[in-house]
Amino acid sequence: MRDEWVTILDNRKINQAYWKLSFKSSFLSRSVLPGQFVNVLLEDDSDPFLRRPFSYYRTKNQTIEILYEVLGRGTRLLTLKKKGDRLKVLGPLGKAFTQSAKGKKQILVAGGVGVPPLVFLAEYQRVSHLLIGCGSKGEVLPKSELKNVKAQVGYATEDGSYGKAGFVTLLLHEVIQREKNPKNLFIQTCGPHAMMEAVIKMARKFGIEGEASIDERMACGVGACLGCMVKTHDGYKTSCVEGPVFAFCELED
């Protein structure tokens, strides 16, 4: 884990819903895993005063690129950075999903904030499919963005615009239905929690193992501040160094 300063190649919108951001560490982007990630601090004073934790979007050649949505304030400030500018980064934190399902076929569900990591997931590793949830079509990613991914991608837009009218969950739900046994199955999640919980809800009911990726408000990314906690069964555990990737089995209901 190291906090560097780096300078910013590139900040572009590339649809309605995401912007891209990129810059260049030899350290920051050394062994990185899909689901770990930064936390940025995006002035060099007291304004804003927490940082802004994002996921590794994707790493080649010592250049990082982080996908992000516009959120808060926040989030609207980072889009006024342009190329040239200077980001203090604090990485790589957080523990990574699982790399090997034992066997069994992956599917990733996201959502939001959490198609990142799990598009990251989809170009580390072949996996069985990658369902992405969205508002509409204007929020899909373009196919550039989609065309190192080793997987079966499918849409769900929720005002029916593009792929499956409804939520994504009702991909998953097909693709369980078409599982002789579904314990041949093993889920990856991240997005917004109403999605998890109803992606990891499905799960148990039909007996398939799992993990979610639970982004809590992840202010010092260290452990520190204990503004992420996540309950589970042992009890309470920080999202920021504990997670943010957490088993099914491991989560309350």
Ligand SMILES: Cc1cc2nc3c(=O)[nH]c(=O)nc-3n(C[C@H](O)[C@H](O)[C@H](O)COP(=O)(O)OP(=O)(O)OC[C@H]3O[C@@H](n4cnc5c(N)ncnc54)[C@H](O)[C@@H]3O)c2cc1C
Given for the second form:
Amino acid sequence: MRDEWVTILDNRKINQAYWKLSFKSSFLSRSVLPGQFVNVLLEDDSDPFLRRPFSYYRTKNQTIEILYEVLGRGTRLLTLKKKGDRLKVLGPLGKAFTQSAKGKKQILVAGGVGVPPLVFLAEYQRVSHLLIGCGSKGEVLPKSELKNVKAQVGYATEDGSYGKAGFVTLLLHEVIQREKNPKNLFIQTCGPHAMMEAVIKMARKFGIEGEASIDERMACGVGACLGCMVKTHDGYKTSCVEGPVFAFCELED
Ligand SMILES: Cc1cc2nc3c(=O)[nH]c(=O)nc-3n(C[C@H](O)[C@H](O)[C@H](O)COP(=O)(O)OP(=O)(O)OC[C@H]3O[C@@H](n4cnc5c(N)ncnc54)[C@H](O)[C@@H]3O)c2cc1C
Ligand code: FES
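Can you give me the structure for the form predicted together with the ligand, which would complement the form predicted on its own we have just seen?
Everything in the complex follows now, all chains and molecules, and the chain you saw is the first one.
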């Protein structure tokens, strides 16, 4: 792990939901795995004081891409950054998604801020399905962003303007119903808490193993402030160091 000043190469809006930012760093891009993240200091005068965590979206030739949604002050400030501006970036942080799903079919279920790490995972290794939930068609990723994903991609939109109408769990349910033995599936999920709760509930009902990236609000990102605790069967754990990826079986109902 290292805290580095990096220079922004590009920062642009790609659709109604997401902006994409890129920068170069040989250290921060080395041996990175999907599910890991960086903690970004937005201004060097420390306002806002707390860093903002973002998953790795893609790394190629030492260039790192971050895909982000604009939710509050920090991410709004990030949209103002231009090519040549500098950011202080701490990383790589956190535990990645499991690389071996014990030969099971990997089904990725993503929504909102959980889309970037799961697109990265679907590019990194061959998975069976990438299921993405969002509000409407304007939030669907441009095709160019998914060109290296070999999986079957399914979209669900809440207003029915693209793909399946409704929540992404409808798509997950269809995939499970089509599988002779659902226990041959392995689900990996990241997104809004309500979405992940529904996914985990469905997985438990069908006896399916999996893991979830619990993106708790974070401050230090290195296990020091205890601000990101997740309740597990083994007591409270830090999401930033012991997670953010946890097995479903570790998490409390
Ligand atoms: C490990 C990790 C990886 C993340 N990866 C990404 C990513 O790749 N892309 C991305 O866009 N965002 C990601 N996030 C979420 C991102 O850190 C927050 O959206 C960001 O910190 C919000 O900062 P803000 O100042 O804009 O909003 P704030 O003013 O701090 O908050 C505004 C609103 O944003 C929402 N929010 C804040 N933090 C989170 C969070 N952690 N999860 C969900 N909602 C939140 C809350 O509803 C809050 O009311 C990640 C978070 C974690 C912990
Ligand atoms: S963010 Fe400080 S302990 Fe996790």
